[in-house]
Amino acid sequence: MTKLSVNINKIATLRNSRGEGKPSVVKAAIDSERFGAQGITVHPRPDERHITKQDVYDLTEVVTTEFNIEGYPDQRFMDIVKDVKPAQATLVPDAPDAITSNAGWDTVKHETYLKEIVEKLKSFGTRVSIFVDPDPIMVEGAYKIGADRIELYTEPYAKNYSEDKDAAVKPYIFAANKAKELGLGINAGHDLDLENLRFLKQSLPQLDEVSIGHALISDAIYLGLDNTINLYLQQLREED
């Protein structure tokens, strides 16, 4: 089955428009674990405007499933992944002031950048996983890098999915079967929802794991978190 790595970003963005500890991420890590959820994804961005540092280090603490910490590879996010050794360290080129991720790594282009940054995590004895456009190129590029996995970025098939799905999902099969050949694992994110997800899944059997948060946590709000993440888990069984 494909785990289901819950993004608690968005918990974080809650509690920080009001400076007063609520909801508290830890509590909605450990929640999200009880009801079922096989990971927690957070996103430590430089200006902490949602997960900050110390909630890494507070969350290290607590979440027994797989830890994935994503970001830019700067100076701080070395630093953070080498002191919690997170299961997952993610890489997005986000710049800094990025509202969210919006495109995947030029593998290609920033080869032996990439390769000495994967080189240090590895060293860390955390996984690494390269976020990456549904091309094939690219997806040899994280291969050649070193990389344990790719995270195909799903954006444009969200994005396509109600007008034609099949066209939307194709160029992520060619990318997935690339992926496999090479013995890569396959991750895949970014607005996942309960409406795209299943055909996500059908598609791409060799799926090992998807990170989703703000449609998760969206549902969440009218839904409860435990029945959101039980719908969730269910469009990422084998069965129909």
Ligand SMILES: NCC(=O)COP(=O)(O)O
Second form
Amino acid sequence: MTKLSVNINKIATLRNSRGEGKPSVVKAAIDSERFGAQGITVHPRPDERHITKQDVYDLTEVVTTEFNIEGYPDQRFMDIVKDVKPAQATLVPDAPDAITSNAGWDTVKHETYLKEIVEKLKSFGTRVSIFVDPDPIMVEGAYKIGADRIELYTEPYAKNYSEDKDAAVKPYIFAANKAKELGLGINAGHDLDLENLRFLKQSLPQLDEVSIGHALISDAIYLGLDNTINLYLQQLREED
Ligand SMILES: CC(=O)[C@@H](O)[C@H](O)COP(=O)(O)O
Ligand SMILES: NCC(=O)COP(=O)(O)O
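Could you output the structure for the form predicted in complex with the ligand, given that the previous block was the form predicted alone?
And the full complex, kicking off with our chain again.
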């Protein structure tokens, strides 16, 4: 079964636009889980453009499914994960001023650095996922640094999906097969939506988790959060 982890970054974006507490990210997490989300993902970026450090501490008190904290492993991130001990930490190579995550790790070039980080995160009792491009070499690098899972960066898939979905998904099949061969768990995320999710799932039956935020929260503005989460869950059900 592929789990849906709802990324609530964009709830915090809307909240921060007025500098007050509405909409509440805590309420969004509680309700998302009540509506069927099997995980909550947040990305507490250094500039706190959306999810703040305090949000993470508030959320850890209420999240009952899997809490997934994404981020670049600077000291602030490591301190947060050490304190909160989420089910999963997902390492992304984002620069502090990146408008969004736009690449996977070079797990070969940064092997020594990442190996130390992964070891420390695992000592907190947290599962570690490494954000990578769909490149078997980068997947193998994630294995060598001791990661538990990879997260396949799916923006390229999403971008090419409408033009040629078979070509778009092909690198991901190779990368996922490599991960499986090495015993790594397989997550995926970035720019997944109601149009492209089902085909990805059908193409990668071994997918453990997708984390989806921007499109899902955007859809929820029109369709409602309950209905939207269930539409995404429906895309992940094998039998449909
Ligand atoms: C790692 C990833 O692809 C996304 O979770 C990313 O963290 C989204 O960040 P923004 O919500 O800031 O665009
Ligand atoms: N790891 C991907 C994620 O959490 C959400 O990415 P997006 O759906 O906001 O692009």
